[in-house]
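The chain below stands alone and is given as structure tokens, in the form predicted alone.
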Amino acid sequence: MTIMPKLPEKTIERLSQYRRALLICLGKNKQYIFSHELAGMLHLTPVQVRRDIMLIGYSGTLRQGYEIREMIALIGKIIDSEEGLKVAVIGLGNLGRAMISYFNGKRTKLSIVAAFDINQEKVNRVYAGVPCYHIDMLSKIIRSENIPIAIMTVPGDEAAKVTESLVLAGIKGILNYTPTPVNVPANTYLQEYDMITSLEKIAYFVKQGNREEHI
């Protein structure tokens, strides 16, 4: 059995995007797709798409392109865990609740199974099928439920303390949606998403576009 080398982070991100686009195509009864079609759907170059697909050891045909079902299955083998992985949401404000509602059911191999908050009015309630526990129960529930991934949507000034608690509880992957950067040990994977930075990036390019219109 050939062991695939560790793929770059950006490649993994694009593979997830490819699968989402391929599932849309499959839903329209499309069976094959060319690299330029997939690239067009995701605003990428065909060269980038072909490079990523070559990295995962898949090839299509000149006449038909890539077989969609085969590609979806292969990407699943690369990204997904066979037994599935459990996820916890830390912080049940508007964003945390929206994450639970949107995420559940989107990926069969990832499931949000627990939420945590400090607000007693939110504790011991169920949101979209997900029970909410007091933050004091974090370590106990994460260990008993064998949860390896956490989505953090707490206030920024709580981010460092919550991150430390998550690492001590055994969490191996954290998606940080707070505006505060955090530090984790080398054996914990961290992905940070700052909505303000993303909006400022968009605003910059909008400003540049407006400037060009007036030249």
Given for the second form:
2 protein chains.
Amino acid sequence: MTIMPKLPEKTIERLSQYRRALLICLGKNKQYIFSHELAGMLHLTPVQVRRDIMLIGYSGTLRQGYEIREMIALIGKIIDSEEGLKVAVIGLGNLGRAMISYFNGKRTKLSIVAAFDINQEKVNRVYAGVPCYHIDMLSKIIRSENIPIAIMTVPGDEAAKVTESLVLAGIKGILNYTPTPVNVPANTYLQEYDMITSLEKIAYFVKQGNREEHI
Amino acid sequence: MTIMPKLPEKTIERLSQYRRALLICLGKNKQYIFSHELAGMLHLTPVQVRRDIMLIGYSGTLRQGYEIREMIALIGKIIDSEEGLKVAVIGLGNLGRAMISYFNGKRTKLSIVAAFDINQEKVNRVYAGVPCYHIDMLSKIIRSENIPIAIMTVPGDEAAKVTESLVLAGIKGILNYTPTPVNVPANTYLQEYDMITSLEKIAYFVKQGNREEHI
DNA sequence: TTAACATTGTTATTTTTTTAACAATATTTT
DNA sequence: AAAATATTGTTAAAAAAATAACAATGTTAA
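Output block for the form predicted together with the DNA, input the form predicted alone:
So here's everything in the complex, that chain up top.
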């Protein structure tokens, strides 16, 4: 297998988006796509698309564009793990359930296999195919099921404690959707996403009457 | 009022985060904060914090740090609108409800004042203080209530249609949480957020055994 | 069959963002 | 009172990302 020299982080993000856009095209029985078409779908410039494609070592055909299936396959080789990775959702509130529905049937390589909550009414039930365990079982299940990734959708004031449990349980990556930033050791990958920041940013640009698109 | 020379986009994002962190500190009766403390809370470097603070024209006191109240006030002056902005949530599914709970009582300047859904069981009811209207009322309510910002939490296959309605209704900013990218005219601010991309990015770095933190 | 065109692939340039370096200085310690 | 220290504020440098420029070339049109 060819070693892929480290891709820019932004390119990784876009690869995921390219794939989704390409899958939509495939669903419409499209076979080839031009850089400007893909760019248009994702609010990017054609140059950026071509450059990313260059970076992953793929080539299209002149005047015909890129072969959609091939590109999907190649992106998969780069960003997916062969075995597939299991994901747990911590906190089965509205947001946790939203994440599960979101994923339902969408991806094969990433699958949500467990949810955790503190509420006894939710525990030991199955939500959209995903079993919900009591949060006390977190460490046990994460280890036994070998789950490397967790999505935190608990209330902000529980974020720190849950993070600690996750780290102790050996989790490798955390996506933190709570409003509270958390800390993890250096060998754990952490990504924070804050809905309020997103909205405040929009508010700022709306206030400024700014015209640009920003993804 | 001093004209603020255009701030970097990333700084705007961080200002929102600074404020939230500062509010937490304020809640703990802290009065001053050092750049390295703020940095530590948000996975940033102290230099970056100081630089941002410099850019907004604030000054701390040597060996004492920054006055928390003052800084919160200043950030508000920069990123908030004086009158406050109204926000609508389109789609009262799990994600829409999550957004509403998230905001409940948190912000004063941004307030979710309306939700829309197609489901008759949800229409004309109030969820967490927010009235839900039928989606056919979208244009009417958005105009009459003067709502400039919308959060889209509908299923992906409705995203395009809803976006069109929003634009026609004169919306100024859209936060798109559906998995489907949409298009808006140049005078509308659009921000797309894709949960799957976030997760796939984590998966990639977990796969790589990458050690860094990424916000 | 030649010219015009559309598209890719790649290098170069510019812009944006982050990081480093370090001067200035109030506070604490000796 | 002098030295050491911790911290801010700012300029400079580096790194990352986006954009532009343009050569190459197969395709279509004249």
